[in-house]
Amino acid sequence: MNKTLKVGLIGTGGIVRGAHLKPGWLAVPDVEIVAACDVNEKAARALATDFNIPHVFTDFRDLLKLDEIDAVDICTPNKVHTPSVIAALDAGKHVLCEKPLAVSTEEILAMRDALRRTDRILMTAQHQRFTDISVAIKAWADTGALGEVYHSRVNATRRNWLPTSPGFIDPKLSGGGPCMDIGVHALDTALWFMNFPRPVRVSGRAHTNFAKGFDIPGGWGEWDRTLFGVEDFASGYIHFANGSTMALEASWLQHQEKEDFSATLLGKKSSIQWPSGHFHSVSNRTLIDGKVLPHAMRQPGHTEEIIAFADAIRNNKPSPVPIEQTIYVIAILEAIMQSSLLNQEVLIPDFT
């Protein structure tokens, strides 16, 4: 594809001026923003206001019609993902959306079947991977100097920067709370890092310790408690089938130093941390301490995955993010939820 690419977006809140518009598709040549929607007509107007995007639409199946549009990119509260992304496949557009991708393997397995009717790209916007760090460590993991990864601890842990809006807080538009927000970025990061073992079983633990509460002041300012129905903590420990374990945290409100994202990695040759780079190994009875550097200067992870999507689409190249590892995502934090409701392990098919 030569000719100029011409996108839609789909939710104009903070993420899109933020991190996907500037720096995001105004750093990538040749790209035309020809249209904008959200259900708060004043908030896509002001954005197209401020872009110069010359269509506003308040309903993404009229923004769909507009045949000129090569692809989307979503931005939308989760529970909305589902249908804008099938809508779109369907109207023959690729597809950028944010994380998580869905809240349920069911409508993963949907967007699935719709991309195979389609042909299109659809990418989860995983911006994490993007970044000058991960993108060093992921090249050094995959020398091998990892070895076997027995055990990860993988932490999205917040002490108390909650977001504020409904569509966080409320599960009927979110879906969940921080396991699904932050936790998808830590658990995928660190699948990504050890090529996606498939996971086979999940224990977990979900609970709503402060949100309800006003102990804890927020950084980001107050938030509705009445609206509040998800989840400010979340646990699970995951098995995988070729025998390595997971531990996984995410919290928006806990008592801690600060906050915490990060994955430690423990291989048989030695182990990393991510992001700090740091890694600990051994030598002919002598023990290492190094550190992974990044080994070019990158843009935000947020342009570099933009970057990557429309290269992918010019260039015929698969999704940089495949559905098919995105789809273990969403279904391991699926089951730690379920497993905190049924009070029970829970078993996680093989979806190839």
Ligand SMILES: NC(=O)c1ccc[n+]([C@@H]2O[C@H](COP(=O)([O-])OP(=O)(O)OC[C@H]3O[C@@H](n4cnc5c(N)ncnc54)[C@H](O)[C@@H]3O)[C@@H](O)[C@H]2O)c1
Second form
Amino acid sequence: MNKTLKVGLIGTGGIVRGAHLKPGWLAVPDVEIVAACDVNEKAARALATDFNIPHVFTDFRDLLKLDEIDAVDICTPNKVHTPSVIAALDAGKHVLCEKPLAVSTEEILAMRDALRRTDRILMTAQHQRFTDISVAIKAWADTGALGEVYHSRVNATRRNWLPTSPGFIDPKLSGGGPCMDIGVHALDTALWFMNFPRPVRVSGRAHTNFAKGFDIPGGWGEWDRTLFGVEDFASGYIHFANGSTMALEASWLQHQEKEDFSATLLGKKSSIQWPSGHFHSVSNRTLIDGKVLPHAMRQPGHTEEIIAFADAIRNNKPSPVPIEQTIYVIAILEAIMQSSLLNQEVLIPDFT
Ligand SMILES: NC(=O)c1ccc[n+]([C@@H]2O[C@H](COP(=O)([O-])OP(=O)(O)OC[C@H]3O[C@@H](n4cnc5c(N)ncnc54)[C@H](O)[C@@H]3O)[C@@H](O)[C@H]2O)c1
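In place of the form predicted alone, the structure of the form predicted together with the named molecule is requested.
Next comes the full complex, and the chain you just saw is listed first.
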């Protein structure tokens, strides 16, 4: 590969402007952003002008025809991820794609088939794994400090922060509400701390309690009630093959003091809370409280995630967030929704 890593951006909305491009890609040495694509040509052109990007497209298939592009960064609404991921892999590009990688296991399996046809890297953009505290907790957990984790509580709940754009609230674009949007972050991070025990069965419930009404004012402003077609709250209970269990909650709107984005892992040696780093344990009948501290000198999670992606490409390393892990994250989220629809527990197959 050339020394300069040439990148194309697919989707040029909020997360590209707010995190992926700057500080993200601009913080990685020897990278050139050569193309920007968006179905909204105005958005793509504006980004290209602001950041000196030479090529603009409105169809990702045209962007993928550029031979010089080594990798694409896909930041479109969730339901548009799969066609562009598969087309990009088939065009020989490495792919970084925003979360949720897809909205069904069927789509993920199709991506895995595409991945098996190539020698490219596909990475899910789970930036929460790359924050300084997450890296520190993971290193601590990997020493065996938790012991066997028998239960975990995972929360991604907001009081009144509902993302208003159609890409989030229109099921045709988003594929789901807070469970897919933010539950995915806390779930992925917790499973990563636990080295991905295999989920086997899930029960879940999804509600639309407040989003169709006008009682709760949105922190990001108003949204189109007629377009809103996803849940505003979901909860799930997950059983793993090793006997461990997990309770998951995700919401955009609910009566609570403030956002709760956290995971508590209960192990037989100690418990840990993310992201506070507080742990609780016992030694020789003495109760012990402590705190895992972040490692110094890391950049924001999104930037570290992009650095890891570029490093994997350049140095022939495995994907920093591989599809073999993401498939179980999506399977759990999908099963929560299915369980709610069917009013029964849903089994998760072995995808190996
Ligand atoms: N990791 C995070 O912290 C985080 C935060 C926000 C969003 N996201 C994810 O990033 C993705 C994009 O979110 P956003 O906030 O930037 O949304 P956004 O609505 O601001 O931008 C999405 C852009 O994609 C464009 N688009 C739609 N269909 C397209 C297509 N077929 N081809 C090319 N462009 C297309 C839209 O016109 C829009 O400009 C979503 O998957 C979302 O879940 C992640």
